[in-house]
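Only one chain is included here, represented as structure tokens and corresponding to the form predicted alone.
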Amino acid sequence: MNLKRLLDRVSKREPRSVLSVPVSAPNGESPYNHLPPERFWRTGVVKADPLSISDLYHPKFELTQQDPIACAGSCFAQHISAQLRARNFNVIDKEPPPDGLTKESALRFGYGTFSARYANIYVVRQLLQLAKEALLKEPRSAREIVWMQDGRYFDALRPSVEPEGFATADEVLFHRAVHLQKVRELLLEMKVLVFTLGLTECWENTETGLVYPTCPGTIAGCFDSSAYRFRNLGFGEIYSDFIELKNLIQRRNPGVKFILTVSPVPLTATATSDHILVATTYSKSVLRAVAGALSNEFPEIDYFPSYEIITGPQAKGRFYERNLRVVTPEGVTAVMNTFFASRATVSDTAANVDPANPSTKADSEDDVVCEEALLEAFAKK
């Protein structure tokens, strides 16, 4: 389906689900006389408590603490995964850390951040590639996925999970095969996938179109303009990537549902010719539009507004650290309190959360691994 037909299809369907409850009023009266407070800016935003905005989110389907949940996405998704675990939700972990490994070492080697050791997945195309590789067993050549750095070998599709690399390329391929088997089990077992969309910018292999989580040369590998090129994905590409991903998974795991969020974390750097503020606004706007279109069109896809909670005017910037990029523990708590408050079946006394002051248990930025943040090192001082 070409881009024009895709956009026409979305534009034709969207008006039917713009409002969850149709607005109606007796003849002679304005429909706005009957709208609840959250539909007006003054009562829904200006007077709202940024820590607890009422009626912001109404889940499309129930989520119980017994449902097998898979978590994936960008850096902010690590907060969501950690908070779900803290509330005793059944977050799958197909690659747990070995016995005796410290928490610091586990994080350094990619354990415990998501439902498998795939590290951060910033664009939908990365997740689609991974699903194809795991479910369809699509082969990847060593030339595509093995990078070298200082005599060591790295998995180019998750270079951060083995920070010291491997001794040989064969070791990379062996460990990737084990990883893919775990991802396959995860995709077939999960009942809900919580996925955080992070970026539109990515780097791809010029020959095969394979997308990488980082630019070659950032963590490992060596940049070669003849082998790699920059891409800034648009609405149609991201939308169609997710549709393909959804269909691929549902053919093997019928009934699986999806909860989408958009990361409120701005870009660290942009490879476009735009100012970083313009590039960030473009990226987040496209991702938010894609998530909204998917949620409007499919009953099994829900959108949770974590992006709006952190970045909205009602927050007054209080949910960012001084660098205006890192989300504070208070912000994480505000997001997750909204998520859990909307679900009647969730216990308020989860073992690892103090309901009177849940922000004391919010994971800190020291517990978050973010490859994209490494680009800050390339900024001229």
Given for the second form:
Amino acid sequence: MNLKRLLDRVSKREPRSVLSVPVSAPNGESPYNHLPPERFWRTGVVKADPLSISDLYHPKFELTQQDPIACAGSCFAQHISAQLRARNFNVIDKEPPPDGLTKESALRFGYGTFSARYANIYVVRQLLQLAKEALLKEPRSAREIVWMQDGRYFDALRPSVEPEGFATADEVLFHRAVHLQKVRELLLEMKVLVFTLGLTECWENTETGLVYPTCPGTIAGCFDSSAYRFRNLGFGEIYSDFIELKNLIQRRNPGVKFILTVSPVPLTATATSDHILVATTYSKSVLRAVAGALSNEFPEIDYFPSYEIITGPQAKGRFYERNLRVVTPEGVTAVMNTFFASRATVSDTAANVDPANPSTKADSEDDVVCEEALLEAFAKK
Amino acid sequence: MTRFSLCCWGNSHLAALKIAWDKHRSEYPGITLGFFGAPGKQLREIEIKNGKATPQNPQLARALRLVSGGAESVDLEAHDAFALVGLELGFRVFLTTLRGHLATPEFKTARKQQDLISDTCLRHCLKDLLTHSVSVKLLKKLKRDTPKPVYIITEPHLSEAALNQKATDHLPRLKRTGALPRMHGLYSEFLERIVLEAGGILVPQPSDTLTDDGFTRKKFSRGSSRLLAADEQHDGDDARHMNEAYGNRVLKDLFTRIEADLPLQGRPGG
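Next block: the form predicted in complex with the partner chain, after the form predicted alone:
Complete assembly follows, chain above in first position.
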């Protein structure tokens, strides 16, 4: 879709939430007179308990423990996936780990984090590419998706799931084909997709436009400025990528619903010329705007405000570790308690999660795999 | 002459050695064998400290008293060497992994009944299984407390009877893929390396007890005995536990290995 037409369409369309929750008042009275406390900053935020902000989230649709859920997204999505599993939600796992593999090894090989071994999906375009590959059998050449490092071969679209790579390029392609079959099954079976938008910055193949989860040369591959270029995707591109993704899936799985979140984890590094703080704010703002626009427009898309819980002024930074980047277990708990508390059907189950057990209460950062953090290695000390 | 004292620790697989020892002990006059065991993985709850092994819970203590004939702890100084028998270390455990997952070459011929894993992941899986077995963990605990030799006797390979059993119905499929020889080779390579790194001495399953496919010959599983009631036999179709004939065959290899390692006079017991 032409970007200008798309932006026109979005800007002219009245957001659904504005229509569904009108603010009205008798003539002569301020429309703000009769608003509930959560609509005011002082009562909604200043006086709120940052661990449990009331009336922050009103789910658009029910989510039962029987609904098949698919989870995908950035590092933060791993927390959501783990917490849903800990509370006995039906999170699909199309590629379970083999018996005998320890939890640590399973994580290293990308098992048990999401609903299949696609690893972190930071930008919407990555997920769209994956869905096209899985559902439309969109072909990818070995040149595009096989990277080499120290004599081993890696799947460039999920290099972290085989940390030691494969023996041959053919094996990469064979494993990818089997993986895509699993992703296809997942996209057709899921009733709800929980997706965390993580980044706007990405690296794409100059020839084909394929985007990669990591910059070539970070985990595997070799950077070549003629083969790869940096992209900082804007609102229109991300919005239109998600619409294309939604339509693609809904044509084959009509009842599917979406829960979107925005990762509160700041960028580790930016490839723009901006300061990292400016770049992070820009990225997260764009993603938040896209998620809001989609949620306002479509009844089957819900936005869950985990981003606000962690980053809002009421939190005063308490939900970040000392590096001001990693979200603390307390932060994850605050997010997930809000998520589950708003869903009356699961409150009993939520209460049963042992708060003393960090594996069910909130996952430690050690358990979260974040390729983006590898960029730390490139930072000057 | 001083008798050589060997203390055998293990789980249900200890029974075959105990029955064999009771029957054949007169053939080894220079050896004293002690047994110290408990079912399943219970021995992981044993603490080894200051030359003494003591149970950490009453259930384990009870089982140990029953197997050892009254003692629930072991004074490490009282023995010349130790043998760890079974304790979840064996090819069977690896075969359980292969029930659900196969590496690339085997997956291609398995009609996709299992999930695909990379060879690297399979190797990590095997390493994790062996390293985290009760046997290897106990071996490490022992070696931290005593320099005395510790012999490792793995759980026997499943009997060929397992090929006809519902609980192990993946085995005939696995056999058809041709995976077993490669998997067995991989298992043996890792087993040897991990036991050596942990300071143990591996006594492999006698090759004449095995079929070409890596199963224990059926004659060694008929009439196998239980650990806590050695006079009671396992069910007729038990493919995991072996009988007195097998126990005797293993004892022979074990004593041969000890004889080679230690300056005993004549053959073990001689």
